[in-house]
Amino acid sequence: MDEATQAEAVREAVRACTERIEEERSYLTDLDSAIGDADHGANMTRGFSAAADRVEGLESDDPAELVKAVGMALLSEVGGASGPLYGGSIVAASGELEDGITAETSVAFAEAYLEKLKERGKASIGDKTMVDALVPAVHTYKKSIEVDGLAPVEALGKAVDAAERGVAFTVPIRASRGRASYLGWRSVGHQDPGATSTLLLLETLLSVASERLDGEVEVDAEAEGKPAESDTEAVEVED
């Protein structure tokens, strides 16, 4: 694709994000309002329209640039801890994307993405965080292409599959990191929100992607004990 046609891939992804977002607002804040602030829907929402906003008004055939943008509005848009941890990643990511969205660029992206996401909340695997979600995602999408050849947007679906594992093992663990830890054992039995709005975002851009690539991608996936870094590999807790 060339950069016009990616730069318009890049507004619409953040318009579905939008809209996915907005019809789970209710449901990401039940989630907060049993181990959190209440507000993880809320804010998530507010974010995401002030940054499909920027995007649509911004003049510029750039992907990075536009993606830039997004993650500034979500850093000055959404409260609470999420808003640098979204925005704040999303910003330091983008420079990765400055020769396009590529394969190898895509990669580049999230592992720099995930690199920053883990600095700034310093929360590992096991900590009922979005980290449970995203380290697995991640890993599972580099290997994916780097080592199983698989084009990008059949990556994606492999990385939905280990993100909603992911998710699925913060119910029974205990919050070690956030607002969920204050509750000690009581936050056992409750799925992490930021885990889920993450799983949100990777379907929904797993469903943009698809469409503009012609390709359908079957994903299934069932907890199974701690999620993995990758198909073969299994993640340590870190202390």
Ligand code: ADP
The other form holds:
Amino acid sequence: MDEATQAEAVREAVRACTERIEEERSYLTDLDSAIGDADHGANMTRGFSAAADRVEGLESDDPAELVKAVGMALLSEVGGASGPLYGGSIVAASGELEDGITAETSVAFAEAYLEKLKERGKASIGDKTMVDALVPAVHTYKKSIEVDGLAPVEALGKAVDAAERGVAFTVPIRASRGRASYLGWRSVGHQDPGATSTLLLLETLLSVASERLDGEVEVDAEAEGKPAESDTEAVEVED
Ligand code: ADP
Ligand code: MG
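With the form predicted on its own done, generate the form predicted together with the ligand in the same format.
Full complex below, order starting with the chain above.
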């Protein structure tokens, strides 16, 4: 995939994430009203809508620059804990994509994102934050690519499953970081909003990646004179 195609993929991913966050705005708000201050839906919607505007307006074919612009938009538009966490970590990790988006650089991006987020938020697994979705997702993604030799889109599928289990894990535990920690034991029994938005974004990235791959596989299959369906059905896309 050349730089311009990667840049288009980034733009498409940002558009899709913005739509998904808008669709789930009240869900995120409800989760945050149970253990926070009911602004996570609004924060994420405002941040992603600004990010979508920035990447559309930016005349660049450099995927790293576009990803960095997303982070900058989240940093400047989102008040609250999630803005600096999402935004700052995306900005910091975007440098890993300077040579383009490949299986290798995507693993480096994911690891850098996680490291920065943990450094900024000082949260570890079990604190009932977005880290609980992110750690299993990033570890699973890395292992699926580096040890199991899976293709990035398949690895991302495994990472989404892992993030889903991470989100479920936030329900029965007590918050020790962020606003929810003020509730102490009363935070038990509620799902963490930031872990949930992390999962929604990963699901959306998977769906964009799967759709783009389907398109490529179809073209390749046709070129080789094989029926397209056998390949295109290989990846399931969840809505
Ligand atoms: P705020 O908590 O300032 O209102 P948001 O509601 O937008 O900001 O985001 C809340 C989410 O941010 C939480 O659900 C949690 O996942 C995440 N979060 C809060 N503090 C931290 C932290 N120190 N480390 C990691 N994630 C955190
Ligand atoms: Mg909040």
